[in-house]
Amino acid sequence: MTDVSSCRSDPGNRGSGVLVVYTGGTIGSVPRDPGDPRSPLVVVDWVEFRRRTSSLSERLIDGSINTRFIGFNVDACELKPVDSCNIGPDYWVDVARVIAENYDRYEGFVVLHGTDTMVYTASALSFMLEGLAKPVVLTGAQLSHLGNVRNDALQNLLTALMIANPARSGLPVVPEVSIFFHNALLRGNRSRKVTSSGFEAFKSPNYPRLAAAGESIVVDRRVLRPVPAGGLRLHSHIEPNVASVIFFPGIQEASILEDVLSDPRLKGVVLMTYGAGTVPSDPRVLAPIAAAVQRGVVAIAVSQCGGGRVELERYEASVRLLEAGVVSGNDITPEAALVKLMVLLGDPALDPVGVRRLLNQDIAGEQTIADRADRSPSVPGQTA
């Protein structure tokens, strides 16, 4: 089904319903030991994971009808299962490709992943599928169904794919890149991992939930991104070489900032300030700084607080930012920062000055602008 060749395609893949990138994580874990339920938890492969979810399969194992089906086709590509904290920009490409190589076979798609880096996949994915207009949820679980009769992995599960298959669930297009867990569909590059242990584990700080899931699901029009026109198109280089630095109270009296942002291999830096975008009026801070960016590093200010937006023109203490040429990233998340980074610098048609340009505009709906009437529609996620 796809030219993917680290992605295995489900001998049983009819090229219809919705495609499941299967990444492993934490809802397709069981632990080492089926004796002991507090021995480690290791990932199945992806026959093993459908044979034990009956909901996605139209007839039990003796053959009679299964009245749980989920009620449409649920194919299949499963990456090397990995636990989330080992998927970084390579395994990014391999997900995007998965996805834009079937892009015209499937009315969406859901990717199965691990919690700890799914907000940077979801980034990543955002920024990487121009032209996206049609459902790429992302979901995993704090609990898998496999090893545990209380979990919530199996509703997440398929309230995503329902969410992915409007042409069957009757919901609207979510013509973007999303997350759902617990009971919300959240933006995926404005999404946030809140608690380690909770069933509630993301929250969207800065943007509203793009759809709540009860006894039925509801999905805020309002709030979409709407389909944009023309085809996909995939952005698949990816700049590794950032770094994100975190502010502290002491920073100005040791070497780890100058020694981060004199590194020659450095391309760009998420400055993670203190509220609305101070840090330190010190020299020790500053002057690295713009040493920095004059030598062509790009370098973005966000806030370490949970929510809320960086304002470098409201205090004398971030002004200081703005003249050094740092960029203002307004309500983006660190995350998103981040990883918007490493796409743009990626982009061998951009430099630095693009790079700055595009960071100060909201380009796949990861940032509040005031004034957007300058974006470009060569902008990645721009729509018409």
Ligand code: ASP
The other form holds:
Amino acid sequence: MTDVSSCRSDPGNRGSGVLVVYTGGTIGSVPRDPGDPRSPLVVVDWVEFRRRTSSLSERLIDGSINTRFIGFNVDACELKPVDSCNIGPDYWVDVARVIAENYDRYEGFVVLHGTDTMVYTASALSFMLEGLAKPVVLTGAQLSHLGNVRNDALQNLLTALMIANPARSGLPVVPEVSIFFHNALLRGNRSRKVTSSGFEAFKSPNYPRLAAAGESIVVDRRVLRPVPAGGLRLHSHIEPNVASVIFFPGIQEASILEDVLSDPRLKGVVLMTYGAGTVPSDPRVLAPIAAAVQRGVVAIAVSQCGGGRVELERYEASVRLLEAGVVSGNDITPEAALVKLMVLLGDPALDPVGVRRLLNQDIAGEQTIADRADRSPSVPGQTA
Ligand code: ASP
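Would you mind generating the form predicted in complex with the named molecule now that we have the form predicted on its own?
Now the complete complex, all chains and molecules, led by this one.
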């Protein structure tokens, strides 16, 4: 694991306002060959990013007052800037530690991040930062301002900074991990990346947006998480030995499923079922799932559709999963389910029974528990 000392603080940091955690991504990328805009994008470091983002500075390079200054102090801490496809659990821990260690000094935090894995990092932070009472806003861009006159980077960055500094912007405090993109603030662990090129890159299929940003920024207080009592508690152990299995016609004839589920290293699995939770009623599918659960692997069912929920009691072809001891993911996204599993399985205080119990609960706003809640039966030999 890279430790937090690998976070490079900007020497100009003043310890007030908003702390930006800079991780790279398209927002911080320029063409590798300055003479060829089509050459592969590479990430720049924070010094370069800040130098080319004048809205963050009170004065321009010639010393004159910057009339387009955002209006409050922005500090920064740089983790190794990367394309977000390279970000994983160790990196999440570093981001979460930076936030936890600087929690009392700042009004809020903005994490600049590539869009490809942004929802995973946002989900991870939401589960790792228990008791969060300040805004943590992730943002990035499809087109960086560093190399494009027409871009979505500046608006995303400036709006995210304002949401992260309610004391200066006058906005309500959004005490949770969110994603600001295009014109919407979304709950991080409810978000999904839905296009690889459009500016409206994220959607929250099963939960309303937290704020809309047009001429003004309007926060919908009714849908925010309540401000928690007590302080921040960091969960910094993550279990990486999990898998995600997407069902497809023919999976019953392949041996892949059994191979994955019988791997002794496997601790948890997300089953990306059809529709409302169906999977082929075939012993070649159901037996390996039941055997894995019996061994202590925690399995959660989610829908592979873009939105909606699983209702495992609804069909004969889905209730078999409940009978095998699979937990219903309700309307959680596949990404949030995977990361929640990783964080819960990493908690040394939880055994598989405890992990299953918390999977059935809404712990960070990630799922809506159905009225007619799917009951996950206890696994024979375990108490739920
Ligand atoms: N490949 C980039 C990344 O995720 C895409 C982006 O930032 O939009 O780092």
